[in-house]
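We begin with a single chain expressed as structure tokens, specifically the form predicted alone.
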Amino acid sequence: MGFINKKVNKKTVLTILEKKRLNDKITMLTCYDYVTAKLVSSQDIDVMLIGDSLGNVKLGYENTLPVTVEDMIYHTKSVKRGNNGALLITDMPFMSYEISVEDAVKNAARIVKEGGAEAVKVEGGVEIVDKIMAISNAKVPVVGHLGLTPQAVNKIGGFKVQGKTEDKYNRLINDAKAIEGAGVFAVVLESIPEQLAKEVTHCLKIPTIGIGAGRYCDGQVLVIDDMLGMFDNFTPKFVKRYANLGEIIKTAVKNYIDDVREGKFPQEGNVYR
């Protein structure tokens, strides 16, 4: 009996590159679990990013630094099982690629082999070019990440807009060109001035994906818990809320508690005879 591929309109690295050529906007959302992956991928999303932002929105950490390779593999496996067509990209967490080329390739390979990711994402510019080249040469597609890089939160002094001075503006453009030359097939631009993102998008042949980078990137990404109103510890300026599920869930839980305490649940239709 032949293998039946249930994937509909499967997105690949080539799909994303072609969208840049056709000036067709790329859609990306973070995703961390099976049920959400089923729901999101049912709507023909281009990319689901298993982001190390799970440290904040799923594991309750103050930032992304405590997240491990094992955490990323675990959540990637869960998303993989629910995915139906989206390209799966997984973040390489803090200190999984910075120390050495050997570490970078080994951990990228684990995320692909054990987790089922189809590409990995790394933060940084010129300083990690050798790691990007090595991972890409090992046949693992790589996405870059410039601007506000959350893994460098202690170095940059918090979650602040980047690229506002002339020196940092020019440095980000040079970093973008450097990582493109090293082999990334796309780059996430986070929390930078719109004009800078526009210039980077214009000068690169690869797609740019913006998050707080304005209107001129080739695509957009948001943390799904932010755009659904699930995570309210902090809401960045660039987030647009498409639902307020947090309040809906609180109301549903309160109604359940009241029904149980008042003997309204279970009812006749909820019991076995």
Second form
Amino acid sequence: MGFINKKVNKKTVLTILEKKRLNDKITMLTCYDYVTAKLVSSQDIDVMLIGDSLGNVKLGYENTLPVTVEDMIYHTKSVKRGNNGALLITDMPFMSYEISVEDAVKNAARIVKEGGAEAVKVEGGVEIVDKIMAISNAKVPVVGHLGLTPQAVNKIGGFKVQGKTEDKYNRLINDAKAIEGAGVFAVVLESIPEQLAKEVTHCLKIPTIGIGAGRYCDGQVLVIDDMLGMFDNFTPKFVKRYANLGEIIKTAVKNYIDDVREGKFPQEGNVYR
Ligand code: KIV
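Show the form predicted in complex with 3-methyl-2-oxobutanoic acid (KIV), please, the one above being the form predicted alone.
Below, the chain from earlier opens the complete complex, with every other chain and molecule after it.
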């Protein structure tokens, strides 16, 4: 039998768990396509998340609800082909795991078998414990997602910071313990007060990965189009912009159009003899 992870630095679920033990921060970015996956994984990122945020930033939907299992498989395949060593986690889209345990396992299996994901992520707490257990028992590693869970946008009344009342604060801690007990190997905490994320991080043996959850999580994740300045429909407070690719692209496109219109492109060096 050959070794499955031939690449020396291939990140796995074990790498992520070990990082918490060593107090070594986990790095995660979303990724949705081959070219970006090549660029991102060339920098030794730990995890690329094929997030259902692709509904917003790639497909132009208002929220993540219309995203399908097929969309997730399509983008996971693309990322997989460009990946160089990162752990690949793919979101299970809205209604692909809520209806029944059987659905949840079937759809998780498709995302792994057809897409090539190495783990899946699901949103929710105690109410989806049976689905998490079933997927994990079917040998698919699962990541949880608590706090602002975008698939619940209609129920929570918008994209708002969560866990601010005492009741919701305690409920989130309870949810975190419940999904850890059900078998998730990590949990994403989105848009919650820093103190709550700190407490959850201390309570759990598994790593927490924050997005808008402050400084004390075991790792951080951002949507790549936000941190590169590609998506400007809405930029949450927690995003740090590391580049302004949107402006760079607009300038390049404008220069190209001007060159073509003025006969400056193509030039001698761009033509065949
Ligand atoms: O869909 C996504 O990109 C996510 C991240 C925001 C964590 O779930």
